[in-house]
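Have a look below at one chain only, the form predicted alone, in structure tokens format.
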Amino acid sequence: MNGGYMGKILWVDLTVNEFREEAIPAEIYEKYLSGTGLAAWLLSERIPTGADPLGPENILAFVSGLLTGTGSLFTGRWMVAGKSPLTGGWGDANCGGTLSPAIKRCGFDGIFFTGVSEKPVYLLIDHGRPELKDAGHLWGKDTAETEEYLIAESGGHARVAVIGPAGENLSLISGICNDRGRIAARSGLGAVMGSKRLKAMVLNGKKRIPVYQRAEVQRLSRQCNKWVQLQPPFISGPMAAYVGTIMRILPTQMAMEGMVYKILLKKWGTVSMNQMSVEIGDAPVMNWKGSNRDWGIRKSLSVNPDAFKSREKVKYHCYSCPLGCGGVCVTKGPYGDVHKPEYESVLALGGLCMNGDLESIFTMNEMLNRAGMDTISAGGTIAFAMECYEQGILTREDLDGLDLTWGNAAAMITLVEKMIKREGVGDLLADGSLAAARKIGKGAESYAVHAGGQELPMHDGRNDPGFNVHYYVEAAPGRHTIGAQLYYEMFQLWKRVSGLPRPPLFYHKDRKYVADEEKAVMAAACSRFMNVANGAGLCMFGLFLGAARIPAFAWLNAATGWRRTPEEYMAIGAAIQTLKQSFNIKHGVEPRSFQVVDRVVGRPPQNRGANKGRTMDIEKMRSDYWRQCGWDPKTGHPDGEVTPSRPSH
């Protein structure tokens, strides 16, 4: 073993209370890295066809990244993976905080759970010794209470991953938390953990993480940090909305420079984009049928970046992050000090539901974090229910007396509580909008905005078609953390990877909507690069600095002792992508089954607002992407005899 990885994983059989260590051959790390690459290799082989996602045969994998703990920056992400009960196929979720290095300090690159426990338990690994302990007294407690208790019980130094009541109640939109509310939210993997009656994982280890060239990793990190700390003065929070207005009016667009977004993140965090995204048409409004004309600058002023900055008590840094985009905020609500909500949470519980009540957003965000429920899916499901109420599909009686009109914050808070507890109409909505629509009938599916059963995040593909492509081509659909035309511009991969197209500095906005080969190359490159990132434990926000400033490939070589080229790492990313696509097909999830929601792709186009008149040929974009992956362009199957091509410049 050279460096970067621990070389083994831990298997925990919850049915028979047994533990087994498995050595992982060096060539597997060389082929798939660690993180989700390692998880994809193992789960593809070991989860049998037809396994019930909530049954004993499903495997729940907690994995760290290959670069975590090596002295590299932005490498504190941990991932959880398994067969998703929400989509029926590949599921993964990604989270920051401080858990990732704790997995490796216990001596493992991943911890894999099989079987089902007879009673609630939690896993404790204390200085290399694993044991399952009774969690009956913790079942029913929220994530913050449970984490606080378990840390205190283990001596104050442990790191904890935990589910709340949503996961215990098998909500298909539940996730897994660490650091008092940081949540690996997507794919419904909290329900998998709940189905196994596994309340938490408590890690307390001190093993040294090997690094091949520690001095070189540190040298690269010092260079990278100079770019992070560069922070010139910038505009005020309310002014950001008017910048968005100007960007919307202009017929041309400038290729996005990631350093600009870094300045926003360092000053405000992800909430920096709240109003700006509404104005440019990036943020969906009123269950995707509205626009900035419905939730414009005056209505969205309550969630402007400075509204959060004024509440921020202290900044929050994930492990190995010099940026610190998170924060702890003081609120007037029942929870006091809470995590600063992320952009996705603010817009899902705000503009998507026409809710401008900031205090209610703080409250619902904390409720959902403590329950371990995905804020994106929860907000999308509430918006779906609101439109069903507006259309007369759901009545006030159906909603347990709630007047679920657009923007009714009090009704939203009550509904969130019901969804967490699975009480009344909350039981109907706790598994997301598509599952609810199928039970409701009456045409309700027309108002469920999802990809493959997962609610879409708060980035509108009618503004950036690249988001729509990735919503519908990724093995875990409906994700905003993989690629977009905007992301490709910020990644600046063409500066390190040969053969990739360089976008022009300025271009007409209409160019974004043309389905051509170059955009397919860009989308495939995003998927490959993010598979490398998720194998290494890298944060996407760090990668936005650009490939010439954040030395992802050089870090990997220095940490491991490998001598790989950027092109070879991108090939690893392609291999991981193929593994996940093949996982879906093995489990009966056809790539074409992720049906496109007409409203989301501009069919028909909106007749007002930032995305007026915009539509796209998403079917061609998807087929072009599959071709670039070397897969059958008609089916998305990886066994197609197709050779990827490169555009001519």
Second form
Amino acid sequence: MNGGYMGKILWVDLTVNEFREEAIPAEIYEKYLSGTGLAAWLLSERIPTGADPLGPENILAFVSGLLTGTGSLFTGRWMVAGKSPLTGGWGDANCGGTLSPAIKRCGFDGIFFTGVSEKPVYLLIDHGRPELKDAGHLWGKDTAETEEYLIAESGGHARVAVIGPAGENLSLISGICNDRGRIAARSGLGAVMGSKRLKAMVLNGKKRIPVYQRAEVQRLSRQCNKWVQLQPPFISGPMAAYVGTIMRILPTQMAMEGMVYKILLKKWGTVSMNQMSVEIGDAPVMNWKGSNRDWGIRKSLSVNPDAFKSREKVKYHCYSCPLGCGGVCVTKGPYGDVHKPEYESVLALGGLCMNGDLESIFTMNEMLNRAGMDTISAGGTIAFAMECYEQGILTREDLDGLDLTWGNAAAMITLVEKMIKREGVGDLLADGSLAAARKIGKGAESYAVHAGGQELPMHDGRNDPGFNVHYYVEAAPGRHTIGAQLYYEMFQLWKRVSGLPRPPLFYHKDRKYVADEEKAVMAAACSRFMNVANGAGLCMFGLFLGAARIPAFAWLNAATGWRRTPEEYMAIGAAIQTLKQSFNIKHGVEPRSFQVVDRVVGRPPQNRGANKGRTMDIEKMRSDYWRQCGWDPKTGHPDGEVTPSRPSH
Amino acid sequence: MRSSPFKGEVGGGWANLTEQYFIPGPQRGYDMSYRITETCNGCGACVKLCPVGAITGEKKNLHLIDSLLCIDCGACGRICPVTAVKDSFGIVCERIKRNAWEKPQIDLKTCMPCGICIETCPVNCLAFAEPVLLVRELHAYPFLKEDKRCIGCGFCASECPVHAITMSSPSVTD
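Could I see the form predicted together with its partner chain next, after the form predicted alone?
Full complex below, order starting with the chain above.
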């Protein structure tokens, strides 16, 4: 008997209130793992061409990872997948918390919803028995409130995934929450859940998760944990910004060591990079037109890592995570104890809108979490509206009297509230910047910074072109959690996977912008590796430790009883990538249609700041990536059954 | 007819759950389960204790364990006053007084903390400590919050990757 997976999934047809269990053959797990791989396979087969993302034919999948619950570390991620209403193609989102083991402990590797319910319902699984219950009284309530109510009602220990008012109002930038504000935010899957009138999913599972060799998995975990616990005393928060300044000024770049980032994460969480990122040129400022010169160290001092740490009450760990990058912070506002905002949220609601007011960032972050709206997309959309206002495309009357100048925190809070409730101008902006720009017209589209309709995250591709490649080549575009040159350096895959290039320890920065074959090899390796990670339920921050320190492949072998080489796992990752790409093509989303926003790739280059004079040949990089994946380099179409090519080096 | 993903036979095939819900999957990990023998006097002590509701039976009649629900925690075997329960190896379980059941002792120096034990506990008796009880910088550590609910199954100890949990009966530690 093998292990790691439960071997079956649950189908819930919301239209007719029917449940079915489907046994998944072992070959599928061997071919596509569990998690998003399993979802990609099922959704590719079962969602008919031309299905309306917000209609009954779309499938919303909640999947757990292959390694979740096996005693491995950093494997508490759960994934949602479906046809995205935001991009029209493959949509997935990924979230931590405690839901992932709960799915498996109900006896399933995934829970798949189809159809549309007549009235609001929620799914309750207790002792393995699924049941749809009326959620009329919960409709309209925020995520934290709903979650607390449902946990109390089902005995006090259930794990809950829930949408807020944003998802109910079918905002295309809404997500799905668990643990009072951890959110699977991207790809607009909250709207899919809202369209199905499914308010929540309550899991009360107690099944045990089979493991092939638990002792071996645990032995590997102990080794990995030693690296995680290695934590020297470190410099203060505001000082961390100056490390970024030094990195910016130096002409050479040092290959990034993931252990350094791990130390920062363990101490501060993702907010450790707030100021440093602006200084290096990694964080976009002022809707991507500004630079560190506009939002320098002094202006951003209010959001320095220590400002967040001083409010931290207790650290927050996702399931099976020894690192604990999250935190619970105390606020003076009406919400009391809230989740510590993440780097992406702080920069999207801060630097991108030139807002340095810490209190307002806490407030907006919590408002968005409770509404179940993506902070990255919401911040990006507000920044877009700000630039439209500056350019005179949106007038004060259009904005319901809001003076939406750069950094006007009070106006931003009002706008967020309007977006959540879809009131006035909020209705226009609740579907993201591209949808709004198309409605506004007047050339507003050139200020919408997006990939395939999804707002870009807070990593500037002009600093690390690897980000830009993944923004425009992934089946779910505009995502920062798949690859970059920086990530490739931190993953240290060459230590485990043969044939991958090892970056030099020091190199000149200009090297990053050369669109050569090696960049494509690196990008393809990142995509493949993250597909394996999303199949296994692994957290990216754990993987940053480096392949030699986090035994991802060895865990998979020990948990499942397979005997696979890292190269074989990378081939699985490539197969999943092809599945997702084919999904897009089946649904009419041409890979070439992800139009590149000129500003993002430095056309024309910026004339000041960290990314001054930087530009890149994104079309060539994209075409190289497709070739590396074994797809048509002109169209990005996988040709029939693609056998993933081993990287040639 | 509306197109539906319910079509087609895939692998193990379909089961209509509205009629009969539980089907054995091809990859079930714990096919062996605890069993109740003829000795059962139907007192119902195990029914109340079973964390997954796997035991059914009329009062004063032979009880039955649903092998597809049983998670092998062994609580029924420990509580049974007439030793009528056999474990998955067919060995008759010994009765142990409830106050002598083993309970988890958590070594906070070894603990990471990762929360695996909290999610593993079938009776949810472990929880993260309130910040008052913190021992190291801001991290919350697990503790036995509701020791009366603990059934001494030892799942927390066996699933802890760093062996921070040991099971010991109160008489040893007190």
